[in-house]
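Given as structure tokens, the chain that follows is alone and in the form predicted alone.
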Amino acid sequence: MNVLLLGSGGREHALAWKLSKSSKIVKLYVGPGNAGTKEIAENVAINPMNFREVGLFCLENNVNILVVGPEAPLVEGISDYFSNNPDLKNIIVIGPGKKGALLEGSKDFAKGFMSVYGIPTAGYFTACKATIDKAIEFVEKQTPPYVLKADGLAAGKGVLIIDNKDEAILSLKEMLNGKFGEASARVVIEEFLSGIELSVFVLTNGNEYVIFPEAKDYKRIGEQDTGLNTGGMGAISPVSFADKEFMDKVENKIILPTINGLNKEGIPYLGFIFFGLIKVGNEPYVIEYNVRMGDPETEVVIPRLKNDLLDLFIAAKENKLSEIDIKFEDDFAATVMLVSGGYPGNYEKGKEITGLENNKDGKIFHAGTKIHNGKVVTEGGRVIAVTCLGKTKDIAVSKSLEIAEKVSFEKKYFRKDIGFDL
């Protein structure tokens, strides 16, 4: 089979690395890819948001499966573009249609969906300019901190957690007046939940599903979870506090009602669902849905998967997921993200990366790299994810840190405390 994977980050490199191991793949393309995917697949210079360009490439290269890595093409309807095109409709697309992608594309839709189907989540109010007075009343009834979320996609920057009530009300007004563009034309104000977070992933065809290992990522730039939020500075899998009792609650109170809700809403779904959860006491609550794998969680979840990933995709399409015995490594996986100096603020690109050969005890996934004049250089804020497995969390983290020290580029920064709270 010929496979096209869309995206260019660490998530896509990890997925491509796993797919490249399948004996069923004749040709693996990644569009646009990065310097890492170039080593295991053919990078193609296509824009994931240009659906016509993607479709033409698939036809010209006899692509059988399209795997959509990032969320934006899904929210904009790439799956529908393929299913509604007579020439493309037989290509398997891993990723939901536009209606299913609303789980991530609209915080308000997701909260309403959870409310209807009894899925535990924080109390909320959705504000727009016309309801600003009621929104302020809702804020005033909350205890700090105050959680404000842009309804639409905001490149990971649309969530504000503010301790001061007056600042929260000011930020609410700024968001509704375009702070995050059209994404914050509506703002979801949430009750703050206090607990510890984790991520759970399923691959589903809307009826059956398989549960991937849980993971915990670390969003703050500074050690001990301080400083600005980032796209993710590292991750751990498995998560020590997610025992069988807790995960049974996740499946019965969250995963099953979500799948059943999609069915009742008549929303077809083929792809991943990422449940961003928080454990409050010993109960799971949904913070958010994503409609693709997480990043950097993919970099710890996928290396633990023993099955052929392509087999799982085919089984999902053929309604045979229930026949799959999904298996994972018992070892812990840890990933440490190397980022550009200044990230998540302003940072420079084009810095040469050396030491990438120092990975015999782990795997280096490229998150923001490209080839320039024959050299691997930085191309993003998050540059390299170093993943290692070990019998314990501490062993896995130590191995990742050892490799992270050996990879070098100007103003490199990484956290040395990934997994500190587990």
Contents of the next structure:
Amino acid sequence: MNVLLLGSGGREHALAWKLSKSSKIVKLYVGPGNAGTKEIAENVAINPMNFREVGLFCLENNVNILVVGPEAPLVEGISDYFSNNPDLKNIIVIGPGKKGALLEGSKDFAKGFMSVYGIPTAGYFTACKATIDKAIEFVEKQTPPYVLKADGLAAGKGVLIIDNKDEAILSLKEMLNGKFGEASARVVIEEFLSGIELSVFVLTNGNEYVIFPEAKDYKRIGEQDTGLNTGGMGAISPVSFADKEFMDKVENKIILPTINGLNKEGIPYLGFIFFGLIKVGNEPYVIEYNVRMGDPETEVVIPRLKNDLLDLFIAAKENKLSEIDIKFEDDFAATVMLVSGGYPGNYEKGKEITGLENNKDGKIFHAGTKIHNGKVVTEGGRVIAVTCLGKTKDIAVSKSLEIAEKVSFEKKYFRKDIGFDL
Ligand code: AMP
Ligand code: GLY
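To complete the pair, please output the form predicted together with ligand AMP; the form predicted alone was given just before.
Everything in the complex follows now, all chains and molecules, and the chain you saw is the first one.
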């Protein structure tokens, strides 16, 4: 099988690493990839948003499976572009079509879907300019903090959590007036849920599904979960509080009704569903859906997967997922993200990275790197994810931290307390 994986982050390096081990892989391409994927696959200079270019590459290189890492091409309809094109329709696309991708691409759609199918989630009101008075009434009825979400994709920045009511109403108006462009033409106002978050992933073909190990990511830049939100500073899998009883609830109250709902809506779906959950008391609630794997969660989930990932993709396509015996390492996995100084604000790129050979005890996944003049240099805010496995969470974390110390680039920063609350 020839596979093209789209994306360039740590998630894609982890997926590429796993795919490269498949017995069925003939040729693995990553578009555009990074300095890490270049070691294990062929990087191709391709823009995942240019569907024509992606399609032509697949035809010219006899690609059998297209795996879409990030959400943006899915929300824009790359899967439909392939299924609607007679030359491309036989290529398996891992990632839903535009309708399925609305679960992530429109918060209003996701909330409406959850309310129709009785999936536990925070109460909400969707505001647009025409309904501002009702929206303010809804805000008035909430207790602080106030949760405002741009309906559309806003590069992970579209959620505001505000303590003060007047400020919340002001921000609501700013959002409706284009603070996040078209993405905030509608704003979902939510009841605030208090609890502890975790991420759960399934691979599904719309009928069958396999559940991957759950993970917890650490979104804030500062230790003890302080400071600005980032794309994710580290992750742990498994999550100690997600015991069997809780995960059974997740499956019965959230995963099954979601898959059944997609069926009832006539929405075909082949790909991952990422359930961003919060445990309130002993009950799971959905904070958000994503239609792809998480980053940095992939960097802890995929190293625990024992099965051949390509086999899972093919089984999903051939309606044979229920025949799969999915197996995971019992060990804990911890990933620590090394980021550029200044991130998530302004930061510099192009810093040489050294010490990458210190990977014997773990995996060094590249998140934002490239090759420049034969050297590996920084190319993003999140630069390197170091993953280690261990018999306990603490062993896994300390092994990752040991490697994190040895990899170096100017103004490197990382959190040393990943997993502190588990
Ligand atoms: P989202 O992009 O929807 O995942 O939201 C980003 C973050 O905001 C989440 O990971 C939560 O920490 C927080 N958040 C979102 N919605 C709520 C809510 N209804 N109650 C409490 N926290 C929330
Ligand atoms: N780690 C959260 C995300 O991938 O959206």
